[in-house]
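Just the one chain here, laid out as structure tokens, in the form predicted alone.
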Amino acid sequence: MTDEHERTGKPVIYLDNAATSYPKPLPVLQKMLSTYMQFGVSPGRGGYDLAVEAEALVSGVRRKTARFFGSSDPDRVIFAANATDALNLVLQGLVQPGDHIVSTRLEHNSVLRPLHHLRESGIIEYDLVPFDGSGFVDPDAIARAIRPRTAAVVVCHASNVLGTVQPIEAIGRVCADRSVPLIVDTAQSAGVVPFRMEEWHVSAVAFTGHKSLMGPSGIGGLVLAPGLDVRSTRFGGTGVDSESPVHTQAFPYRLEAGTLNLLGIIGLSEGLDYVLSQGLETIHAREMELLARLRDGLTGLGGVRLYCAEDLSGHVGLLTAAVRGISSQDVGTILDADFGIAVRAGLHCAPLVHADIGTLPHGGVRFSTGPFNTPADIDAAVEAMAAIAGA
């Protein structure tokens, strides 16, 4: 179900799923309330049923996650407010002065900016490995950039802007080799693009709950592999140790701190189990069949140009264009008033991509297929935009 646009008087098309995903499904948000109204106490902080209850709840979900994300210890699965809180956690509790750090020009500001206030803070250096002309990272160049107080690598699973799917495997390798902690942003990837954490040598797993997990907004979290030693870096009240005025350091509470969103932790569940029984394979396979409709379609146009969408193998379901002559913003708003089409426009809070693939300072307009699009919509996003271009 989506709204009509109050101009058009047509349903909105929404192809800014890589934002968030929407409509959320309808199973998922029933069972959220349902079952806040059944459990929604503050879970571990009384003896009572319910707030046992409501605090096995939330273990469950933790086991949930851990497994989905292929780490068998589910004490190191921490809740967090988004993906990029969760980074700030690792990123902060995890470096000591002197440290350097390697990361990507793929990155968005989730990454970019603590990394920007921890050397502005002269905590640490890093560098930013580029990547090639397709959008993708090579783990040599990775390897390269290590040195001996190099304290973490930290890379996105799949980037914001491009849609490229990096080698996490192969650069977990590299890491894994040379004894140094692999961080891994899958908030474009998780819920489309299977994450198997042990096996690829990742150390910590960045996500969030609301983009392709199918949750709510204000949940995401931390996946932490045993011996990966963060820091905390909030304290407050925990529901155990309360006795001590130092923060507890047993997992998961040593990273949590205050009373746990219960209502987004039921709503992670519930969107796990939604595109678990869908299947990542199919959701993935049917958002890239539209990607590649979208593609083929705008590759046609006169005017408009695709960046690294020659090739959508080793993708996710968006890509970024532009259009000769006219702003990514005003793009974006023409699709929005006139079409009633909603996209992303502008610098997708990672400046460098951009940078690099010459966009600046205006960015491009993204387009992202969700579970819910249709051939339909991808039709008319095409013909909006040959309309714009004049094509």
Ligand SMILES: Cc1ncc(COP(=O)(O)O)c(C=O)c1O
Given for the second form:
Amino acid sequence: MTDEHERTGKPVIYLDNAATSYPKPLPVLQKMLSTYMQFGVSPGRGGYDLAVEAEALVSGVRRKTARFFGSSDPDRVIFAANATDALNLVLQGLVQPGDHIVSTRLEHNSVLRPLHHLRESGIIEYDLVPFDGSGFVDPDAIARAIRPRTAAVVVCHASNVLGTVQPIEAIGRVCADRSVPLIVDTAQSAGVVPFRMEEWHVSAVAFTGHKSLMGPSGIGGLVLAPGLDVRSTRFGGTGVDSESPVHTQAFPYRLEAGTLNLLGIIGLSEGLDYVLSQGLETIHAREMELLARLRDGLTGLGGVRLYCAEDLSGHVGLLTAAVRGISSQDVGTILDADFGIAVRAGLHCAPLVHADIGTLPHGGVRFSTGPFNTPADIDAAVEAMAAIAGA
Ligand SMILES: Cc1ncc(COP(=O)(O)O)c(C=O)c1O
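Same protein, the form predicted together with the ligand this time rather than the form predicted alone?
What follows is the entire complex, opening with the chain shown before.
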């Protein structure tokens, strides 16, 4: 997608879709505007028709979201601000003092920092399982890390640095055998890789609306399995049980406090419709075709190194590169300033991945494809990288 940048008039080649998808499909934006104009009141807070319709709309999106992730319980779809918010809600609401958590060195700070905080607060201990040289976590390594007090296993579905899709179904079997809840961060996979929550024995899915789900920023959430007992860690108005000083314990209100992001929920709904109408497999296949073109182009360049990209099967549409002798931040700046190419350079909020692939302290340059990229975008990126690397 090459577009005139509205503010600067500069053409922009946007290859930072792993940060957030851009642009959003026009029907998503149009539907947000028209529906919010029509029903933009506080859902579930009033008996008048508009509030009832807004509540019905929200319930419909809970049903759609549950179905999308392979859950049959829409009452356990909780709306939150994003995946980070959702991960905080489930982690902080699940653990008890003395508990242990198993996670991985692939995780984003949205998992690492809540875990660190809980450990520093003296509440939990945790272990992080390594990934192999191709960027995958071994389910047996997860099994070995589980202890009697392990309260949950937390794994990203796809790495936001390496693009590798983790074997959630096999990890789910390991967790089910040991009766340990599995929490999956689908920030990089939802919208491109199908998810089967119940079939794969997943207890909690954290999702974000603004990446491959093609919605706006500010909406995300959790889908919880029926048995998972997550305590409220935020308290306030829910629109029900108002006479009680105790926060409503029925789901989904238990984990929601205050007025919902209705505009975001409408956008999420339209984003889900968009990806379902295109087909996840189709979107993924297209993004991977572009990624393979990029990988092939960059592979031939002297001085450019790629990480875990030799075999792109089991990946989503992103890869990380580094240029010998030039810091990744500088590469990112040159790509932007000289070539009008937007990428994400640095540590990508996943410092342990960079530690393990040997790209500290500067990190790497991440290219990520989206539904609106074209082969010409990829060719421009390869040419730019060739010029920067002096290849
Ligand atoms: C793997 C992964 N997890 C979690 C997040 C957090 O998503 P959000 O910023 O929408 O909360 C990201 C975002 O970059 C991510 O890549």
